[in-house]
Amino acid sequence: MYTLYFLPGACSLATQVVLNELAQPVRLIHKQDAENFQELNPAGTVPVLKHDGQVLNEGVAILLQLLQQHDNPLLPSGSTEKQRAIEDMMFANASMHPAYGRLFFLENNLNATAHKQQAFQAAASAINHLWSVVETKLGKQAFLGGDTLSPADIMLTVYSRWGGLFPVDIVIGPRTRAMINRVIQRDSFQLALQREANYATSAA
């Protein structure tokens, strides 16, 4: 059984929904409740997985490394199709997650002044520029991959969450937005959902 360190609704969010495709069974421990998480990870961020003894850490890097090891429809086989999945979960990893973080850095480094607010809504003209460019991706698709969803989908969908936290406004088009509600609505993101909801109630 894997052992996912997670925070909710963080980026190991998408792990843990990954795991569920790939129906692999996974234990949830809080970040806040490892007693040696700086051992862990020295960078002290969300996901952690361990599974068999070795401890793997950095999202894109965990999500390759199980989507290599199972079986599974969301990488590619083919050479140009894998290279293209790819591509599109290090534009969501390195280039969508970056531009949410500058929320949160901004969210817990400035006092609430006009300035902070123009910051905010620079972050928030940065971040939706990156949607505008899913949406030109996405085409007439279901998916970034086409009919089938793709890793980048699920990295995206979580991300596309964290807008609400903050005094901006997010724009998200249609094609987008029908692609993250198709996430959304899996049977392994709604487990992902309420596995962290019933976390968060046994430990109340």
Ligand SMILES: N[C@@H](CCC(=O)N[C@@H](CS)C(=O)NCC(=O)O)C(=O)O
The other form holds:
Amino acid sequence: MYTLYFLPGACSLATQVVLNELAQPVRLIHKQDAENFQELNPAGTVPVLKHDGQVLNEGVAILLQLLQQHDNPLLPSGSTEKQRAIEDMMFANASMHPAYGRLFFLENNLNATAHKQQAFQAAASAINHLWSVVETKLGKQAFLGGDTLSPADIMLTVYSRWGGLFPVDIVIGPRTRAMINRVIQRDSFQLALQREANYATSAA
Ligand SMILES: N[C@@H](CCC(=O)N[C@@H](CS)C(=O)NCC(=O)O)C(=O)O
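Same protein, different condition: the form predicted alone was shown, now please give the form predicted in complex with the named molecule.
Everything in the complex follows now, all chains and molecules, and the chain you saw is the first one.
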């Protein structure tokens, strides 16, 4: 049984979706309910995954460990395809995630002024550029990895839900929208959302 420390709707949602894709049982613990979260991850971020006494940090490192541990069609075995899948995961985690992170930073650290809105717009424009890169990468494919789901599709789908929290126009192209909708409709994603919602309900 895996234990996943999470925040609702955060990037830890992607970890849970991958665990669901791999049919692995998972127990959720809200970050605020952890007695010693700083000891689990001194950086203070989710996801944190515990399994067999091992504590794993950093989203991509966690996903790679899971994908190497359990048979799955998400991470290809051919070296070129595998390299591309990891590149896409890093694009999501190290380019798109921090681009959205600027919106959270601005919201939490600037008072409402014209400058704040200007900064939001600059941050949104960087995000929109990255979504245009995704649109080009997708080409005629259903998913970034081709015909079948890849880990980066799940990660990007989770991040795509953050734009609505801010007063910005995030522009996501039609092929990317279709990919996101395919990911959201999967049982693994719906189950993950349901578990997070049920957790919030039982904690209330
Ligand atoms: N590089 C880290 C970044 C993780 C990260 O930034 N997580 C955010 C949520 S998406 C977080 O935990 N922020 C701290 C907080 O909101 O308390 C990873 O990929 O695991």
